[in-house]
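Here you get one chain, nothing else, as structure tokens; it is the form predicted on its own.
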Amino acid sequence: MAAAPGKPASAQAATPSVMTRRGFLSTLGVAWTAFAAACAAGAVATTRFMFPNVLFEPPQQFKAGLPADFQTGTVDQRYKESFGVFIVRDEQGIYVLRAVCTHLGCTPNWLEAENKFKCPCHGSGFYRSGINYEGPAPRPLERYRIVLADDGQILIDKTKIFAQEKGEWSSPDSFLKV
């Protein structure tokens, strides 16, 4: 490119570009955008926190049926998925064993052939009684809380636990007399 006449080259380089007004109002249309759509992401987020995800859990009791809907030596697999528990019937009465693994909390299966519960995940194997005797589980099943309901039938309540190394498997509410 060639100088004009007058002017050295450096010198006709050097001159500012000066912005125009529609220039400078592009750009502070495209800045003022920009501040409200993070105005408007922030208030999309404070409003989002104002209302949190609330988790709706299985109810902690319900009613199983009547006592004479359980077989006697029979494990009853009917609420093992909607409330995790298994309802064992045996000469004694009936209790329920939480469908957790002491070991790493798989839910073991019921092995009806064998007359076992059998932990898929690492082999733990429970008798029907709920006490371990094979694989890494470093302690029986645990026991729900058991009673009869005002129009009979079986109660069972999960915010109680029993523990059979505490020795609290002897409590009345642990097994339903039958």
Second form
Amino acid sequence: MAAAPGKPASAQAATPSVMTRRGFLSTLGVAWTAFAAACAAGAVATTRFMFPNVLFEPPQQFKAGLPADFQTGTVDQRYKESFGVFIVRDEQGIYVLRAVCTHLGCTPNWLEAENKFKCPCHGSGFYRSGINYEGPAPRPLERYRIVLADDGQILIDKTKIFAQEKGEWSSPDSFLKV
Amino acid sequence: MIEALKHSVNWLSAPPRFFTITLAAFFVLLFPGELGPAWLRRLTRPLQTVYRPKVGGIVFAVLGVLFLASCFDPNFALIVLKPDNVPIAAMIFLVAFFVWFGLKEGRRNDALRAAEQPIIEKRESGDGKVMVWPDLVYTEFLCMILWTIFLIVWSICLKAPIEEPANPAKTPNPSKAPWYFLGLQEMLVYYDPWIAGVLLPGLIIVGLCAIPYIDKNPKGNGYFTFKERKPEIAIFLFGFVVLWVWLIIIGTFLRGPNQNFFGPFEYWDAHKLVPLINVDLSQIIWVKWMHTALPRNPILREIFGLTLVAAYFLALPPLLAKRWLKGYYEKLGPTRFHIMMFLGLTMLSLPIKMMLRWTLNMHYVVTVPEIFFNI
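Mind pulling up the form predicted together with its partner chain next to the form predicted on its own we just looked at?
Okay, now the whole complex, with that chain kicking things off.
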């Protein structure tokens, strides 16, 4: 249409123009400035959203009581809900298993009667030691650092993880001899 | 008598048996009297009558009666009549009916064409065309009204499956994905997350997108047919019915607490003891057969699994092109054939791995946990 030659095009151009070139450009400038400002405000809001006012982060280190609080041959679940750990005591000592399945991250259940951890999502099974032996989990449950604090309490440090397949369970911090 | 029947159904629904039955039923019902040696063909030929409307109707009626009768069993009713599972029970019959209907119409058209008579679509519409208005729009409008009524009644009658507030320390047992993802969840039992959750779903989507570029058969457009598109229909239905719908069905009805398998008439005992001690291929070969310790070097340790996987994906397609699928290779050409083979073999790797897990407790064919690489 724009390329149509002759009278109609020139007749249209000759009608009293409401908008000059300068006016058009300044309107365009205002529109684009408004659009860019809206985008920037959106970006700022999105970025702000990433930094919440209140962030619930349970402490990464906690004291779990005295070693004598844990009976030999038990899997203790008292810190499962608050800190996501199983505290296991056997004849030699105490170790702390991270309650996160190594397959896709569900929380496994400890089945006392079957003497195993079993994940309800895809059926991975782990021995009391945390070693995977059934279902799809590719590696054992991870262990957290466990040491004795100065006051004789167990100190569990969730920032340090020990993986069996990397041979880290032989590290002295992964196991508390009692 | 009835107890014995329930027991045998439970026994038959153990996954390796149930899958073998499903697979056999799939091929026999899709190609009755056409596959296998002469005796098998003679044996299965009478099943062609299933595609007659009367016989098919009787089969569906019998299945429906059996299903309703099963609902008198408390364990069966508990799972099947759970509000979330009702649509899946309906899906079994709906998928079966529409697959049957499509194949029935296709076979009818094939017979009409063989007798040189006009096909169904032509008979119904005259010139093979109908008007959008009123034929299509009117039907759609009626369907919309009826479905709205149905959904309202449904949402009033069956409660939404809402549970207690989420608690990271308490995972429901069993934990199940929404029904349409149960096939994916079932795949995750057999493969690592990066394969079952990323690679295979990605390839399913890519493969579906690739269908129009791989499928060079122009026939069957706008009318029912079976004879003209046998391999295409068989491959699609295998992927859809056997590998997707079937996995949803077993994921819904047979997977119980701790993701153990339960028969349809079995009580969901959270303490059911199932010995499932995994073995890897490397353990079977090095420890069980060669009586040596696993080699330290991961590549040497996994050499057999790696060879097997490489042979499956690299050596099998050329072999198939030369020997058993020669006609298909010539029909598609090398590029299309090899893409098709890659997608098809990936698809087939799922039932293979499932069978290996069920029968041998095979954990991984190749496993390098050090770098999180397991197949």
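Residue numbers count along the first chain shown, from 1. Remember, it's a predicted structure, so these values are computed and weren't measured experimentally.
Both residue 23 and residue 45 lie in a single rigid part of the chain between the two forms.
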